[in-house]
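There is one chain below, alone, in structure tokens, taken in the form predicted alone.
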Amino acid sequence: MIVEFKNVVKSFGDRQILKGISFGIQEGEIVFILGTSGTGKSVTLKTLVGLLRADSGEVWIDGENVTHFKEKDYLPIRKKCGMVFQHPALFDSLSVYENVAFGLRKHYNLSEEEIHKRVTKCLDLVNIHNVEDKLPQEISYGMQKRVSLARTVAVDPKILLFDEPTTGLDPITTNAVNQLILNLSHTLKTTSLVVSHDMHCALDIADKIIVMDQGEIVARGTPEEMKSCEHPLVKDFLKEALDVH
């Protein structure tokens, strides 16, 4: 397992957000965590990369128990985990090229030629061409999302974490982002964990789907297994996916 949660509990004050969740992800898998808003999906991602700390239980990444890591211990772990946020979060004052190069300059001692090669390769991976010199506000929102993805994969993470990657996108761009997640996983051999509320996307590209409700895992399995799941929340998600598409 490259990622493992063992009975992880997380509370804010007297409100328990994660109620002892356990799951594992094999290397190279695409796993979707689905659930309604406020059910603990994003908290799960943030607990994984140490932005939040579990109250109890264990978090394992790439064979290491990171539960009690101090901030400085987390730095090499975060290099292994690339996070793609709901919004592109690009630097407005930097060109597309410099946005993608940012992490390479910060974390690696590379020549300009090596940086150029890596940036070009990553922009190719996300199908972006001829906009390297433009500022983020000069390109479309969907394209900004792809630049954000290129910036994340530039530093060569083993694990890609996506927080609602298709929120606010039209169906065509949503489909393009899903195909990117699929292609990146296959091309770069990365493991992908996607937090989403979109069952249609999950059925399309996930190896496994985990469904959370009120801080607990209520269903898990392959897309095929999900289609025959009798849990009411899963059935609601499936109905919505079929109605919309």
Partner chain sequence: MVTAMGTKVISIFDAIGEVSYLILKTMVALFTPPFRFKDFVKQLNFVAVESAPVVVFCVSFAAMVTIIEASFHMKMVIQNDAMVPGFSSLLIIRELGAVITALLVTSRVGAGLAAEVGTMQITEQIDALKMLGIEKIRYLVVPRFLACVIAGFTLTIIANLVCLYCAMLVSQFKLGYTFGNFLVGMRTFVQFQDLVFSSIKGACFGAVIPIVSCYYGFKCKAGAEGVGLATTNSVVTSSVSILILDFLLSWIFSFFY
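Positions refer to the first chain, counted from 1. Quick caveat: nothing in here was measured; it's all calculated off a predicted structure. Take the two forms, superpose them, and find the largest set of C-alpha atoms that agree within 1.5 Å; that set is the rigid core. First, how it differs from the form predicted together with the partner chain.
- Rigid-body analysis on C-alpha atoms gives a rotation of 15° for the smaller part relative to the larger between these two forms.
Now that the form predicted alone has been shown, please provide the structure of the form predicted together with the partner chain.
Single chain only below; no partners, no other molecules.
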């Protein structure tokens, strides 16, 4: 297992968000976590990379128990994991180009020419052209999300975490992003953990689907297994996916 959650509990004040969830992800797998808003999907992602700390239970990444890591110990773990946030989370004071180059400058000893090549390639991947010199606030929200994806992919992470990567995107870009997740998994053996509401995308590209409700995992399995799942929430998601598409 490259990622493993063992009975993880997380609370904010009196409110328990994760109620002892456990799951594992094999290397190269694409796993979707589905669920309604406020069920703890994003908290799960953030707990994985130490942006939030679990109250109890264990989090394992690439064979290491990271549950009680100090902030500085997380650095090599975070280098392995790229995260696309719910918000584009681009740095306002840097241009699109500098945003994508930011991680490369920090982690790799590359020449400007190599950085330029890598940035251009990543922006091509997400179909972004001719806005390299613009500031994030000068481009559309959809473009910002794609630039954010390019920034994450630029540093070649082993594990990619997506927090609602296609929310706010048009259908064509949504398909392009899903295709990109699939390509990265096939070509680079990148492991992807995707938090989403989109059952249709999950059925299309996921190897495994986890459905969460009120801080608990209520269903899990392959897309085929999900199609025959009897849990009411899964049925609702399936109905919505079939209605829309």
